[in-house]
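Presented below, as structure tokens, is a lone chain in the form predicted alone.
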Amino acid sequence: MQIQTETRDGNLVLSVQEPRLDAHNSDELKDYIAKLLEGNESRLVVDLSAVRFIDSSGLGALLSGYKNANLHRASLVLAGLQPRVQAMFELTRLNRVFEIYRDVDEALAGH
């Protein structure tokens, strides 16, 4: 999974550059935000511009994230969200669940 970090603003900004989040790479971004969170970061932009379409697992791999970023007191947000992509996660309610972003600069912006 191709995944780029940058730190902006304080924040850590998490780019996936990946056109699909599935049960082929969800795991990969799972244990990599985990990994992250263990740093003591307190809290990550999810970048998920490039993602064209996203299914169960990797809703699930996000959601873990959101869970553990709770668990080591950060936050977890997404930006970029394409439209089928942005349709899942109101399809499955889970924007009342996430903070999310038009962009980066917006999510860094609304901090």
The other form holds:
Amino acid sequence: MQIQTETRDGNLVLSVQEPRLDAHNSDELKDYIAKLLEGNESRLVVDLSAVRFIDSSGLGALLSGYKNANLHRASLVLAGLQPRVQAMFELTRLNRVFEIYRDVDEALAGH
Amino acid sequence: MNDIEVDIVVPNQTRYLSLIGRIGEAIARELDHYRGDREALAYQLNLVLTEAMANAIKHAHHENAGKTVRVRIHIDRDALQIEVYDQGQGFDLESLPPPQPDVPVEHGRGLFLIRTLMDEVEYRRGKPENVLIMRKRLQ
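To test you: the structure above is the form predicted alone. What is the structure of the form predicted together with the partner chain?
Time for the whole complex; same chain goes first.
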């Protein structure tokens, strides 16, 4: 799985460079986030702007990251959801769980 | 429109989810007579195929790479039917609890999504295989 990370304004921005987040690669994302949280990160911004398809296991991996962040007294927020990906969060009502920002800049400003 | 029938067998590996999902998308885009949003339908077919196949690969076949998954898609003027076959223990579709939005858990949304997006969903247990049948009206 292609993921780029960079630190911006004290946030760790994680850009998922995959068009699909599904049962084939979601465990990898979940493990990747879990590993990052072993460090001292306080806020993860997951940039999903390159993701055009997400399934239930992709949603599950992000939810796992969200819960894991809370356990580590950190936070995980989402940014850049394409409309159909956003619709999946709404369908499953996970939009009520996650903080979702239009793009990374907004996520950084919404700190 | 003449009927379209696609019958495909792939190895029991998650790397083929994308291939099958994209076939669903491509079919949706061919449905000229569909009056709804064809791009939304393309995503939905991609999703239900991905979810149903992932269930077969992971839960029915326990990721055994020696097994195969058969997917059959049939479209006529009025409706679309997708069948995903597995050779596992089978399960009771009616016994699955709906997801609780107030207590979000990481698993168990796949069949909920399938039931939400398709008009009819049925799981037939049989020997030597079970089949998940999903139908959607196109009119």
